Each structure stands twice: as C-alpha cells, then as structure tokens.
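Have a look below at one chain only, the form predicted alone, in structure tokens format.
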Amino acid sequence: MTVGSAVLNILVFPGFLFLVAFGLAGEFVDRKLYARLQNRQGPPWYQPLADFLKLLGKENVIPEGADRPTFRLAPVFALAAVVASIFYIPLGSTTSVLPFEGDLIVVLYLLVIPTVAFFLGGWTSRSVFATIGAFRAITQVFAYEIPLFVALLAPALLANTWSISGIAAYYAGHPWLWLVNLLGFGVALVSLLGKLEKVPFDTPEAETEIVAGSFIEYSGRRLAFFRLAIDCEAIVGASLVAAVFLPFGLGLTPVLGILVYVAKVLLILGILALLRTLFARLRIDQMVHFCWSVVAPIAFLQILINLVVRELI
C-alpha cells in the first residue's frame, strides 16, 4: 500500500469522512423511520448534520471538579476507536483494508473503548447524573458483551478462522450456511441494542430518569464527538453484523458491492428501529437478568449448532 493510498483510506473510504457522512445519513434513516412507525412525521434529511454544526459552534464548558484531562479527551477516544475499527471490516467485498487473522477481536475490543469513554467522561465529570448513566452504561457492558463476542465468534468457529475477512470469503462461497447462524444473527441484533443504548436498553440515558446519563455535563464540540461516535459506532456495528452474517452480494463490482453493502447496512438500522418501537425501555436489573436468562444461552447455543455442523461437513 502506498502512502497516497494509505492517507485516501483513513480520510475519505473507507476512512473518516465516508464514516462520518454514512453516520450522519445512518442516524436519519433511524430517527425517521422509527418515528414514522410511531406515526409521527419525523425530522427533515440535514437535521443530524446540523445538530452537529450546532454543537460545534456552542460553547464548550467544564463543570468545577471535573477531572479536566480525562475529561475533554474521553470523546476524542471513543471517536478514535470506532474510526480505527472500520478498516478492519469488508466493505462491499471479502476482504478489508488492513486484514489478518484475528482482526475480529481487535474490532470488538474496539468497539468496547466507546463504552468504556463513555463511564470516564460521565464519571470524572463529578455530576450526580452523570455518574449514575455512567455506572449504568459500565454495568450493561457486561449484560451485552458476552452475548455478543459468544454470536460472533460462532460463525468464525464454523468458518475457521478469527479474520473477518476470512468469515466473509468463507460464507460468500457457502452461502446457504447463513441459515445455520441465524440465532447469532438475533443476538447480535440485540447486543447491538444494547451497545448503542438504544431502548429497550437506554437505561444510561433515560431522558425522564437522568436527562442525558454521561453526557449531561457536556457541551459545544465535545458532545458533538460523543454523539457522532455514536452514529459511527451504529455503522460500524451495523457492518460487522452485516459482514459476518449477511454474505450476500459480495464478489460485484465495486460500485454494486457498495450498493448491496449499504442496503444490508440499512436493512440492519430498520431492524433495529422496529425493535425500538416494539418495547418498552427495561430497568438496568430487568436488562442484565435478560441478557444472562435468555441471550447468553441462545448465543451458546449457536456455539454448539456450528461445532455440530463442522463435525458434520
């Protein structure tokens, strides 16, 4: 890889602005269709770019107390970690920008940083609020991770290799084995909920409980990093659960290994919309117990159906 190639991937694709641009357009598909399945009219196409500019251009403020350091540098870090994760993931195509064996830890460790920015930032920021949406979102890291790392990690053990590139190749010349993951596939779904911390699990943001849980003491640019590396981190969960999945479409053109690429994508965002509109947001106990009572046990159960089915092909 040259460096011209390598400075076009990290700014443009599959890099920094194409993330940030797929994020914003991402958050609208989201915000509009799961108002549209409430039966309101939802907001117009540029409402998340111009929240955005927005928060850019207001003014950033540090409460008294606040562990400054840890403070401003906590969204830099989340934003950081999902921006690095992307590079890791096919796009459109079997294979990523920077694989090897092993990479599909290196993105779910990734993507744990946010989270874990997310408790620093709530935290040091010395507000009661803030320190409860923190301890709430550490708290469902470990109700959701589990179940997701354990639904991933099942079709790379059918697959063979750790490399999501490698499960990707693999499915795109099994195709009829995606029907074997399908249990993983829900599970993923619902972690992914829970990542994002999207109800039913947004317990650490419960708007009538603790107004913005981690971020409340947050203003100007540095909520706005926050909440586009949640819209980035939608996209990229999005892709990884598409990508190990959904091995459909792969092997096109570039141009229609693209298309096909963000329509799964968005199919994955619609998903995740109707479930949001189908539940009622559960207490942070009721969403642990039901992580461990019910995910957990499907997505082990999806370890044991793809150790079967390798025995068996």
Contents of the next structure:
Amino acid sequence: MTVGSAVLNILVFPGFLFLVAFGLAGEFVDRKLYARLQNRQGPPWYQPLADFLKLLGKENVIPEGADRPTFRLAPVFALAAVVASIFYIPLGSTTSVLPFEGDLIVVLYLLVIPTVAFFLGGWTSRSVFATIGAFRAITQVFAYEIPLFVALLAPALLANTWSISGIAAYYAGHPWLWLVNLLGFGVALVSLLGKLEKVPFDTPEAETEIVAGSFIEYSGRRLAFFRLAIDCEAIVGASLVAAVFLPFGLGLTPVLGILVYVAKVLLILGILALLRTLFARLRIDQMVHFCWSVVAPIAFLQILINLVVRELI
Amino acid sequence: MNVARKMVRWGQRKSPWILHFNTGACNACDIEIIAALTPRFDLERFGVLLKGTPRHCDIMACSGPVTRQIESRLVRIYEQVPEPKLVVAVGSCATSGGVFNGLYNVKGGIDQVIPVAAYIPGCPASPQAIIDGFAKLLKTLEEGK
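Since we've got the form predicted alone here, give me the form predicted in complex with the partner chain too.
Okay, now the whole complex, with that chain kicking things off.
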C-alpha cells in the first residue's frame, strides 16, 4: 500500500470523513425515526451537524480538581479507537482495508476503549453524578460484553477463521448458512444497545436520575467529540454486526456494494431505534441480571448450535 | 467574518439546548415549559433539547420571581453555563416579579440578577407563547443583533 492511498484510507474512505458523515447521518435517522414513532415531527436533517458545530464554538470548562490530561484526552481516545476499528471491517465487499487473521478480536477490544474513556472522563471530572455514571458504565461492560463476544465468535467458529473478512467471505460462499446465526444476531443487537448506552440500557447516562452521567462536566468541543465518538461507534458496531451476520450482496460492483452496506447499517440502526422507543430504562441490577440470565445463555446456545452444524456439514 | 465562524454561528442558531430553572415559580410556568417539550408541541423541530446540566446548555429558561434564597444559586448556575449563553424569562413573574413584586422575600424579575435576552409574558405563559418567544429569539440571533 502506498503512502498516498494509506492517507486517503485514513482521512477519507473508509476513515475519518466517511465515518463522521455517516455517523451524523445515522444520528439523524435514529432521532427522526424515534420522533416519528412518538408521533412527532422530529429534527431537520442537518440537526446533528448543527449540534456538533455549535459545541465546537462553546467555551471549554475544566472543573476544578479534575485530572486535566485525562479529562482532555478521554474524548480523543474514544474517537480515535472507533475510527481505527473501521479499517478491519469489510464494507460492501469481502475484504477490509487491512484484513489479517484475528482482526475480529482486535475490533472487539478497540470497541471497548470508548467505554473505558467514558469511565475515565466521568471518574476524573470529580462530580458525584459523573462518578455514579462512570461506575454504571463499567458495570454494564461486564454484563453485555461477554454475550457480544460469544455471539460474534459463534459465526467465526463455523467459518473456521478469526478474521471478519474471512467470516464475510465464508458466508458469502455458503448462502443460507447465515440463518443458523439468527440467535446470535439478536444477542448482538441487544449487546449493541448496551454498548451504545441507549434505552433500555442507558443507565450510565440516565438523564432523569443522574443528569448526564459521565458527560455531566464536559462542555464545548470535548463534549462534541464524545458525541461524535458515540455516533461513529453506532456505525462501526452496526457495520461489524452487518459484516458477520448479514452476508448479502457482497460480490457486487464497489458502488452497488457500498449502497447495500449502507442499507444494512440503516436497517440495524432502525431496529435499534425501534427497540429504544419500545422499552423503558432498566435499573442497573435488572440490566446485569437480564444480560447474565437471558442473553448470555442464548449466546452460549448459539455456540452449541454452531458446533453441531459444523459436525453436520 | 470567516467561514468557520459563520458555520459555528449557524450551529448556535439551529441547536439551542435549554436548561429549565425554577427561581421560585408557582409551578404553572414549569408545567407549560414541559408541555412545550412534549410530542404535541415538539420543540425538537427547532433543535431544542432539554438538558439537565448547565455545562451542556445554551439557553436558560428561568421561571418565577427571584426569591432571596434562590438568588445566589441562580448566579452560580448562570456562571456554570459555558459561553455563549442566553437567558429567557418565562412568565409574568420572571419578567417583572409579577404579583410577588415588593414582597420582603422577593428580589423581583430575573433581570434584577442576571442579564435576560428575551421575555415571555403570560400567567402562565402558554406553550404557544413559549415556542413563539424562542422562535423570535433565534430569529434575532440570525439578524446578528
């Protein structure tokens, strides 16, 4: 790979610019759908962009007694980790920018970094509500992360590869085998709700109890970067789930392939918006109990199914 | 004015996040502010979101006369809001002190303590009046006043 194409990959496609544009569009789709499901008009299409630009122009307040380097760097780390993980996920074809054996594990770990950044940002800002939010965020990780790992490893087990590109290629070569993974798809969607801290798993930033959770002391461009990181994380998470569980239209021309990929991501975002309209917030103990007693066993059942199917074919 | 500044100012007009602060109101104006945010009136059309923390807000919607007890708290909350910030006084009491004007425990309207950008009269101010007030305030920002 030449330096020029590497820079293009990092900055334009599928890197920073594409991800930011798609992330802001994704936030609009989520908010508009949420509004329409509540019988409201909803925000105009440019709303996420206006929010982002406005926050860039606001004053940056660092609370007294906060750990300044950590407080400043947490949003940057969150965004950087999310943007880095897009390079290992195939978009619209069966190869990503930098495929290698084991990139599934790397992506899963990169996607934990934003949650750790939320925790550190809330913890260092010295606000009581932010500390509670930070603790809830880190408690939630232990509840949803393991079902997500297990649900994503089950298709890998069947495809006999640890690379997301390899998984996508295997399922593209074996049509209808994706039906085996439907349980895992459901588990991944539920875990994604937890990862993105959306209702019903939005206890870390529950605005009616702890104001804004970890982000309570953040203002200006640091809040803008946190919001952007969450938007981009939604896209990356949906792309990961789409690449592993929805292997359709992968052999098309590049432009058509990207269109199919965008449609798949929007479908997943739509399902997440629907779930967030349908359910009310769970308490943190209910959330952990639900994840360990319902979601995790389903994920392990998926592993069992895939082991049996692997013996049969 | 360069392009970046113009874009930020456009964002400020299109995305006013509000903080609702009761400075001693009888709750009527608060109910009407909440009503304006419900799906029936849907202030999110204009990009308005209700935020719980002063760090995230751009416009403080204050209701009620400033009592002596709340005065120092009002100033403290106002100082926690990052620049640029605006204050909207919602209801007759917030604009002038209303029927409570002259009481020993009441300081008067919001503008006795902190600068106010827009006044929305009414006892209580109806959701339509509140939406109209916000729309007019955002329009003045557009004209650069």
